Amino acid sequence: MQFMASKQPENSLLGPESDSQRTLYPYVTGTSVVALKYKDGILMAADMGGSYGSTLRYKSVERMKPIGKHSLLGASGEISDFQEILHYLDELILYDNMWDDGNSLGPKEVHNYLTRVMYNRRNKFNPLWNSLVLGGVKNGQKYLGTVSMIGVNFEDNHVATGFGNHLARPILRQEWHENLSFEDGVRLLEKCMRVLLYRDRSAINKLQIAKITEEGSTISQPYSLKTYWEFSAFANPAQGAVGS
């Protein structure tokens, strides 16, 4: 009896699949991360879902973590690869602290490090299957950047990963402005997260909002958003066209 071997197409440039470890496709994935600059620093939001294909398998996954004193990292994509990145960053921060020279890595430096890691892995055809959002404040300077699994990186006043690019960024382009208050920033992020909840299949209704300022970072407790379904068109959608 033959075992079913997993197949590569004939024209594939990928080497033998038995090659050590490479993420060929993601297994447990997180969906969008959305972030924006506001008056005092950066606000970032992400839901707590870990999907296993189309199953919403894990519902308490923390996809945003503080890095050092000045940064916050949010990730979408393969959760195990995110955990690996956190491990690399632990080492990076440790070595930085061991210098004990009064200097500490700021968000711009961490972002650059991540970009190099992601791009080098991509060049070896063994990517870390994540899209990352890195935000922080150092010496009054706010910084917000993103890196994708193939090493595309840039900074902006507001960034998002995955579906957030399609659904949240247009809202942010309209409604973001310089010097948003904390309340306005939170409300704007919640508006984006609600749309994602309606329209992204892998979104779940449990999220956290993280904030980072010169003083430090906080990640909120998990909470859920109210959703709106009481439209007359929703109660009777097929009224004019039975069977549609």
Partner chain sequence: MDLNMNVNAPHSMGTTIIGVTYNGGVVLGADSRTSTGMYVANRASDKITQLTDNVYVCRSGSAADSQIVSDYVRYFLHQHTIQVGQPATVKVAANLIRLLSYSNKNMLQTGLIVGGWDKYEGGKIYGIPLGGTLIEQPFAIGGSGSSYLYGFLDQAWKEGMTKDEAERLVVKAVSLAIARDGASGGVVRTVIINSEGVTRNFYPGDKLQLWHDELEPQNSLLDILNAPPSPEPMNI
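Could I see the form predicted alone next, after the form predicted together with the partner chain?
Below: the lone chain, stripped of partners and molecules.
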């Protein structure tokens, strides 16, 4: 008896058109996340905008989430990919809790896990289109790190993603110090977010600030910053530019 391989029609679900797809570009994205160490823990700030291309479509997107007992995660980039990462982390924390051994994953372990996930997906040419900030406190040790969509990662006293890398980190390098109080840390983050609001078209004036200490994490209610738009440079931004 001979078995003949059936020929699939060209429009079949099993045909060439059903080959696995890759994320070629993000759809709904969030902009910068800025975070720093202060004397009691970690502070993190992000606005709540979700841009559909260049359209500011969503204005209540929460981009910071507590992870387990000791960590806090913030994300720029594709919102649906961030949700996928949160599913991964839920499984990781659940698996860790199932051991019931009195231990729990700290921020360094979670950050290391995220670097492996992002680099693994990059190697499959199917990246999770996010830049992540992971901070936390465990056993009195503060930890703050970041990882990009291709797995590039580092740890520092202050980090930022997106436009924050270019506009906020110079401010942080100049004004951050190790003994920042909570109030001074919040003021410094608000200064960074205000500059980003002025200069980043995707930023909106609705933000949250999160903190994590040895006692746990707290994410503030959304609020707006006081702004001033009467600077002379804003009146004619092209003045002095070549060709103007």
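Positions refer to the first chain, counted from 1. Predicted, not measured: the structure shown is a model, and the values here were computed from it. In this text, the rigid core denotes the largest set of C-alpha atoms whose superposition between the two forms falls within 1.5 Å.
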Review point. Quick one: once the rigid core is lined up, does residue 221 have its C-alpha move by 2 Å or more between the two forms?
Key: no
Review point. By how many angstrom is the Cα of residue 236 displaced between the two forms when the rigid core is overlaid?
Key: 8.0
